[in-house]
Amino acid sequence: MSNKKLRRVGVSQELCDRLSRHQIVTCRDFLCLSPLELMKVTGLSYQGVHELLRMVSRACAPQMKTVYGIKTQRSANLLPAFLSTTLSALDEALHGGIACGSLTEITGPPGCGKTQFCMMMSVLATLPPNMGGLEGAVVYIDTESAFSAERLIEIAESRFPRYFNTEEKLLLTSTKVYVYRELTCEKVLQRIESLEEEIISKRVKVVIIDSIASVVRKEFDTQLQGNMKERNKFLAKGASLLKYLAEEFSIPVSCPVV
């Protein structure tokens, strides 16, 4: 992806410190640059740059893969397949739980709890494998400025009580949650589009985005003519990226819609 920052993708590190002098960190600032830019910041030459271009270009291209490798890839793959809702009547639904590497999309007229749910998920990808869990951190996405660090503290006690039995362990619980209220769509993209690095450095194994239903219904009027051309352009391009984090990470993405 071209969000992928430079350092990802093989470029030393004292060219990228170079680069990012100039606000060039991603994939995507490298190759908007054309040789002649990129040969004045960089100090290559033509032929250096130009082989630093393919470089970059190569690892934001999507790999083709054949049906045998992806099955062989995920046969090999020791991490979860699911995330267990410990709700076993939903987790018999859903073959096993909130699948990792997939987009799920959690539906439901208003009030019937899918925050509620969703911050669940949240205190359930912290506990460790023993308990079901990805021992983990989560990036909460808020939309609707409805997350209540309350409310997850008192459903990971009242589900939890033998472990949640000390204020250390509902402490840790609590720093591994990220909140991000985001309200409006650019910013809800600008987030998604930042989260892989996040992923990795804070070691986060689920996302949750509670919802990206509510800002595309206050920013896009469909009665309008060509809003629903450019909703439509938003949605696609916002499940494109979260598809593409949790097929890289192994992850639950999960989003709450009406």
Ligand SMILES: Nc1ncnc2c1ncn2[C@@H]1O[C@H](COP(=O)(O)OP(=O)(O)OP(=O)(O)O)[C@@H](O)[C@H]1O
The other form holds:
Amino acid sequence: MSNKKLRRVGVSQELCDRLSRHQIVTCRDFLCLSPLELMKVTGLSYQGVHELLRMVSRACAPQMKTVYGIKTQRSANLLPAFLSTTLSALDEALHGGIACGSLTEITGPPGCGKTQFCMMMSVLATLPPNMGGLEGAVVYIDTESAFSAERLIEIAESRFPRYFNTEEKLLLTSTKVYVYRELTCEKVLQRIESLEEEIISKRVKVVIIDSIASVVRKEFDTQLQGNMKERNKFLAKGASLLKYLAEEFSIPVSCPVV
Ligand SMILES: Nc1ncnc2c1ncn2[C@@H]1O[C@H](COP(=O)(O)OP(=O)(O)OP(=O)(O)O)[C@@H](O)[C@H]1O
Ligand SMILES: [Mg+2]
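Rather than the form predicted on its own that you just supplied, could I have the structure of the form predicted together with the named molecule?
Everything in the complex follows now, all chains and molecules, and the chain you saw is the first one.
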């Protein structure tokens, strides 16, 4: 929550511009400073800074919700509850597809098709609703350099030959899938932390991380003392950020795991 940009919590554009000149962009950056330091960079009075601190703290404090509140909010949500996989047996097993507003782990042995499945889900997310899609963009975080643009086009053309019968439609889908190659845990975490704004500005409807397990395996040898703790810390932080994004924007977030 503290990764929220200040301009998303009601701080005026002028003040945001002034703060960003001092590398104060997120609520966390802001809340790490003392009132005196904030007075210096904002030019506000002690009272003004305190009011601002209260507003920013309130915006990123965890909100208490009752079960009834969560349930009624979900049922009032008109966004789709699932993104169909278009594979009828799988949709049936999943009660409709990959759940929106939730974090989904895709597991299976190496080479079973997790990456191919994620590329197919990327295509599906860009399709119009009358074809079962979400008509949105996709953020695909590739940690294994396994993503292939050619393969995505191939999947699109072979799965939906009637829809992708023009260059324009292929172009539209391929420009809506944003691929980030992040090869270390630190970079993956930084990318996840910056996603909130991107989800809004690019109208992202699906986030895929392929895969969390591979970067973790590369960096943490669990035989070494202390590594298990660090690994679990990374996984817990990543998972809670992803869960927050999925719930906040009612989008499916998928991570292949071996
Ligand atoms: N470009 C391609 N064209 C046709 N088939 C492919 C292509 N790339 C991969 N495949 C097939 O898809 C299978 C699954 O590959 P994929 O990379 O999706 O597995 P994975 O579950 O992600 O594996 P890993 O756990 O190693 O990441 C491969 O064994 C291969 O047979
Ligand atoms: Mg893979």
